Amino acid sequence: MRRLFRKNNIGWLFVLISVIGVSIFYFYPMVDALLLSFQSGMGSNLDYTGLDNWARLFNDPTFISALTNTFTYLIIQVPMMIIFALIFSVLLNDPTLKFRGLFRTAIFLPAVTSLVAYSVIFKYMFSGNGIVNQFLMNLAIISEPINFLTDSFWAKIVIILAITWRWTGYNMIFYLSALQNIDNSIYEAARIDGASIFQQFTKITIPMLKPIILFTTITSTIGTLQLFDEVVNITGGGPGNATITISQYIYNLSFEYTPNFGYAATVSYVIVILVVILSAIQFKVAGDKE
């Protein structure tokens, strides 16, 4: 019994480092966040004026136009993306596929490059006299050059196409190991009993990939609610706020406006329920009781 007490206090030491670790840089800032939540002033000259910060959410323009943004982003970019990653990860699982690796790799490369870099370079691409422009100018498909980041339809476009690029192939993984752990005699059966492409695409792909799914929606949906970066290299949340989301409008409210850090980790909050709420939904609607 003291060599087995001896054994488990070593292994809680292990773990006690872990989590002392986790408590200081991850819930500690939690719960502070949370109390600067429910106060208000400049800079660091706060006050606690309970929830007035939050009753001002319902009256800030600015916050309206970046969850309505937000939300357009991840209805339209999730579903998208999602889909173009099963797709591509059942053409690339073909074992008689020349050139997989090739292909492969094309597809998940954007997802390790640097999320500035390639956002400055879609900034180029779709600017005036970017390489779009002249493109489809070239094509005669258009007389003159679309304002790509000036026209608030156009660049919610841009930056959709920015976000859809990069983590498709990153998703994509996820799907083909999923893809290697089913069994191809399912789909021999399934194919003499008559069953077409897409009726095993839809029958037995997708039912067997349903964790997988699930995981990747619910990290999409959480990593589109924090989308900074892309917005702010490539449009700057312009314009007229029409692309800002409510990641760039908490560093605004941080850094680039007087600062007000008890409304902006009000805002950040925010990204928490909603989160909660929208993960919580997910796993009603894929019926995982687990």
Contents of the next structure:
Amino acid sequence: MRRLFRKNNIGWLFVLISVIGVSIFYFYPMVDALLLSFQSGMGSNLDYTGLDNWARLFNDPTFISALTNTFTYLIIQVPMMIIFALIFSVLLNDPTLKFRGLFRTAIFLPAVTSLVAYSVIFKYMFSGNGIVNQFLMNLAIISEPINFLTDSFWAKIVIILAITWRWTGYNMIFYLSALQNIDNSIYEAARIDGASIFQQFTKITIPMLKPIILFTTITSTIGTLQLFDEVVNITGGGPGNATITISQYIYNLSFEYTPNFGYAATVSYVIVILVVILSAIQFKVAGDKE
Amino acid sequence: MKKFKRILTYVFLSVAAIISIYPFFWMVVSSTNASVDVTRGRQLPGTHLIENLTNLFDQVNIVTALSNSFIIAILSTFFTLLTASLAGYGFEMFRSKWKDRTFNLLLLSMMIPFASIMVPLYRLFGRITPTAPLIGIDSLTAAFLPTVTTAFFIFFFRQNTKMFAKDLIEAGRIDGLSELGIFFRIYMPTMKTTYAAAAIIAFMNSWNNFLWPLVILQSPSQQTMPLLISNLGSSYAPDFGMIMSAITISTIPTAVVFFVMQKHFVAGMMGSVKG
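Form predicted alone already given; the form predicted in complex with the partner chain follows:
Let us now look at the entire complex, which starts with that chain.
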């Protein structure tokens, strides 16, 4: 008995709780969701209905809105945020710049707020008589308030601005710490060879930061595919379903409308499939040379 | 030309900094103003802070929400750190083929979006509620239990364990300590900064968590701060001063953690990329 628990076997004791925990709270639900996706019914009265749920996806206008919205956020917001974060980090990496610490802290600060808290603040700032409309009218940029939250175009813009505000500084910190590992002599050599600042950025900085850019792109993509807190608290998914996301639709299907766990599970598998496909594409695109 | 570029950089960064800070400024200023003044766009501190706080404590169950949030965040952080560090240490110090395979399998769970397992988790807790209401639906335990064992923190501790001196383990064995004794008496004290960094991330995640508590906590007495603020934010006749003071209160703990432990904070973020 004693021998059994020696060395390597005792190692299993250390990892046991975590293995059980992840199995119960991640792997089992994934299996359950897959089985659920072939069932239909109200609440817990479920029957196997084959591929009905999966077929329903293609004719469900709300699902299609949720999917389109999520991709709109993804395609506009993630690149915009990463470009801003890169620019900030390059500017702030210059040791001759004054107030670097101050700028860095200020730009990072949004990352400490809770998603719900900043969402409610943004909702009020962008409301019809909110501070943003007042500001734009005082500057005479607009003559009438914009219906930021009730217009389907502007509501999407507000969601995109909000997420960008919250996460740009967060991503910037990753790039800043990666930039500190780049040897300054590379830039000096480039300058001697007559490379412009833009060339230095595209030919040295970007390639050197490639792994970390890949990492932040993948985490941002997964994050955007799961977008929930902001949309629920800023627009509630409206007007109509103009800003609804896949996560919010899953929530509504399970807990807001008449509960349909089977179909909700089907929609949730779409997110899983998207995460896997998009991560694979990003790895392929970024890792082509290694 | 060079000077012009410099000025442009400062202007650009200043605008970015102002946009980043302004919502905080507005949040704090508004919590000291009456609701009417907030709607009128008042940008100066007012004299209504006490009144807003009084309204908040009278009309909303903020004390309950705060204590629920603290209980959940503290327990979640404690158990996360304990289980994840045990596992990270176990996977790194007692390496074997099958343990490496298990570890890789656990890492896969990082790709699982929470929204896709929320319904099965709800059903799981629903099934145990009749026999064990203390860990079932609407219990504070259920609000943090699924967040305790996460691959991210196991990975984080494993990465940091790579830097732990193995000689210390041998020394402990010679001193006659058990394997668990080595972990608790030698590993834990030497890895203080790693624990601090993980604690910050775990606490913030739990403090700010919205979707799972929204699903699992249903009665008002079980509300957490994000749930309370979300409710206030969707009210039809909002008292802006009061709501802003609630948001300010909910932001204080994370802001304090950030400013006091800025170094550990960044270390915690970077821990997810290393290696």
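The term rigid core refers to the maximal set of C-alpha atoms that superpose within 1.5 Å between the two forms. Note that this is a predicted model, so its numbers are computed, not measured. Positions refer to the first chain, counted from 1.
Annotation: Cα of residue 16 displaced by at least 2 Å between the two forms, core superposition.
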